[in-house]
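Have a look below at one chain only, the form predicted on its own, in structure tokens format.
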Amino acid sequence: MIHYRPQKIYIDRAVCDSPITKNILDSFSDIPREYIEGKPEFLNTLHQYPDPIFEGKKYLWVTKNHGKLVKKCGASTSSLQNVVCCNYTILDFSFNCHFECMYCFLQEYTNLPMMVVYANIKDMLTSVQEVLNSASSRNIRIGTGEMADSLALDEVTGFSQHLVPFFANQKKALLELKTKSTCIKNLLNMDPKGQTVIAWTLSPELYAQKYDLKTASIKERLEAARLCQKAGYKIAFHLDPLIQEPTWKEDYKQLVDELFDQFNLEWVSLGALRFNANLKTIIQRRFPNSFLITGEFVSTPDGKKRYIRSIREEMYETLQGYILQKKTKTPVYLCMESDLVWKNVMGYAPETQEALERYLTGRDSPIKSGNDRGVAK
């Protein structure tokens, strides 16, 4: 795994005093700095160069974030009726990752192409309790890896040590922190008592060799999931996204055995590579000898480019028969799939996203629906 150091950092004077840039300051001591009001202006120059996403990464921005810190998924929101969703909720703390997976989708965002980190952390925690607050249910998972490796950075700026105490203390969420890092050292000092997930985003390990650049190898990420598990933190694993290598069968296979003999899961998830027409574009200018986006893609009505649904539905058949051998009761889900698809491989489809969601947070089995609104792709 290559770690992060920046060439200079931005602080926003508006958060100045938080514990957050207090964190990154002491571990970057040695690093220039410079305290600013607004966007820093080297954005304006990064169009000059032949990669302006890698030049990007160089600079940390540690900032307040002024949105809405926390929200539900996109899925959740979307219109398409026949994508399933998890119901997933999401805390904004952090954009864009030092890693360089070739298929990530924050690729995409060239008009902030650098390490942002939001320092606001008193907001981003007094919101989580309104969202508890105002809920019924108590099967919410929050999660902090969508825009970000929830701990690729931990041990810089510490949002483990804040998170992680503060759902230990209330009972109706979980909290899922999503990584291919190894980043633990904060995890191992404190109690979860079962409230907090650490999920690590998985595949064959030749295949994150070939694509997952500059992560944790996958046998360093077990060796950390094993050392969570031992602290007394609930273990989950992201097959995602399932790529159509030569070998994809006997390889995924593999992996399969490997995760279910060593650990008890909370969950497992499913999703094909999928990535925007735009995307396309990027990862072909970016990593113009790679072959992952060479392959029999159709667009599907959520505006992305995927693996034909007969591709799709023979690699989710094959690792939920793999995992079925192991006769576990670990929920398994397919990530941002159509109903059709959930139907044909799983046998049914969630009625409703807080199905699922229970389902997945151990309180509920799954709610099968003989309503067929699915698409054909």
The other form holds:
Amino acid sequence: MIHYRPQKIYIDRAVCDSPITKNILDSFSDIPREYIEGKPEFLNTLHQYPDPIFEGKKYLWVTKNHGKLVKKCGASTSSLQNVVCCNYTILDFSFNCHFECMYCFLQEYTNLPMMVVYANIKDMLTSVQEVLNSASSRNIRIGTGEMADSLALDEVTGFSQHLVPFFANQKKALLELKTKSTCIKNLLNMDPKGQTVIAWTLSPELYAQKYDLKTASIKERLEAARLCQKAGYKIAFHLDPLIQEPTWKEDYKQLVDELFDQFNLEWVSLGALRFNANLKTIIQRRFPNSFLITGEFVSTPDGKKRYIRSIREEMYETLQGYILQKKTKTPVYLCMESDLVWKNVMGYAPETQEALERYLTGRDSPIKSGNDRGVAK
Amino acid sequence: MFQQMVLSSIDLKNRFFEVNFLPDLTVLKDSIQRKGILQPIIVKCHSDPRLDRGEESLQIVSGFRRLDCARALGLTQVPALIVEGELSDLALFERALEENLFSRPFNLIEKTIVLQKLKVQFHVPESLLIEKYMPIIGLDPAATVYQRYQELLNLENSIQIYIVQQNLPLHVIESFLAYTQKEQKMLSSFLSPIHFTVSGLKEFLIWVREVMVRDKVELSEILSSVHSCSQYEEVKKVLKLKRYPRLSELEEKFKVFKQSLSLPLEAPLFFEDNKIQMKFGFRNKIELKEWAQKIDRALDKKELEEMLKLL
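Got the form predicted on its own; any chance of the form predicted in complex with its partner chain too?
What follows is the entire complex, opening with the chain shown before.
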């Protein structure tokens, strides 16, 4: 894994006193810094660089998240049709990632290619508490890994030291920290009281070597998972994106064997590679001649390109078959898939978003129904 | 100082200031034949190491196309303005650019030549080149655009010619850059006889490249499979089978079953959904009854069962 080290840090005066800001500045004491109000000037010069996405990540902007701090995952709120949603809640504490995974959708955010850390942690926790106080569900899953890797910068920011104790006192919600890193040092000194799930995104080792350019290797990720499990954390895995390499059947068999033989898992998600047309162009430019985009991708109703349905179903069925052989009770779900694919692969589509949420938090069995009530509208 | 110059006194081989690529001289040549050269060319005195000590030749600053026409028409004299004084070569090049821009638009390769000459011959720093000169030739002052134009220099000459002849936009030209020069040469001879739409050409170039990467095959192998095709639609059909084998198979099977069922059926888009659609019209009960009978007959056919299995 390649650790992040910026060339320059811009600090929004509004978050000067944040403990997150302090952690960052202490960690990067030798790196030039500039205190600013508003957006960094650097953003106006990005057009001068041949690869603004790469260049932008050399700069870290520590600022305040002025937007909605806690929100629903895009799959549940957008115009997506017939996509089964797991009712996930997102806490935006950071934006962008230095790991350079070739398929990463963050590459599309070309207007803000910098690394951004939102340091108003107090506001974040207040927002989360408000959401939890008003929620009727007792199975809420809140994750920080949507617009950034949850842990890639944790040893610099120290976010987990605020989040894990906060969630340890919650009864209604689980915190999910989703990562491809091995930055678990802060985690090992805390007691999550069963309320934090550390989730690693995984693929066969060779795929990670090929497509995840700066992340920890799969071996390293699994070693970190072992340590976290030992420290009392719940563990989950996301096999996402599934990539149809020529040897995918054997490769994923080996991976599934390794995972289920060693871990008690909270949940496992499966998600076939998907991207929109704009991201395909970006991948072509940034990573010419990549195998990644050469599959049989077709346009699907939400505007994303996905492997043709028969290929996706074959991949999911194959992996689900491997998992079933393990005789595990670990909940498995498909990420951003249609109710049709759910029914064809899993034999059912969840009745409601809440039903899927209950299933994933181990409070219910999957509801084997054919109706569409779990589908995001 | 404007004067009639003897053509032989001008060094026609010196193309230091030239930015032309594949100029169409037909109209200009006709005009010169009718009215002569109306606008004087610009030349400067130039020490030529090939000549005796102290002797100078006349170097063309602008008017390359007019001079080429004059030579082709057998003219012996041309009107010329000799620039004198302390104007730098860069200033003269700027002047030549302005004169060119006044009379015609630059094609993409010419824009590339302009940028390259500014960089290599006149040592203009990249930042100045982007901010000052790119807007002059109609380009966005962005490093990404500059880089794209720099990459065009790597295109094989026959592809550069093809691009200019077909007046292709940059987003299509970029697709050529994924190929080696040897492959580009192969492509140019394959593409020339076939009429491609702009979007069709882009699709062709992307599909071929993706098949090469995915299946680890040589370009020559793919081109030989479409060698006998003379129309783009034929090329596309063969290529689609390679690029989208599973989708093509589903579509082909659906087509066969549809023919057998004799019903106006439509497959779901890319088979993402599992719903077949049927659309028909009728003007009276008799026509509706005919449709009902056709549907009724289809219900007993095994092809309908097979078609439903495709979903």
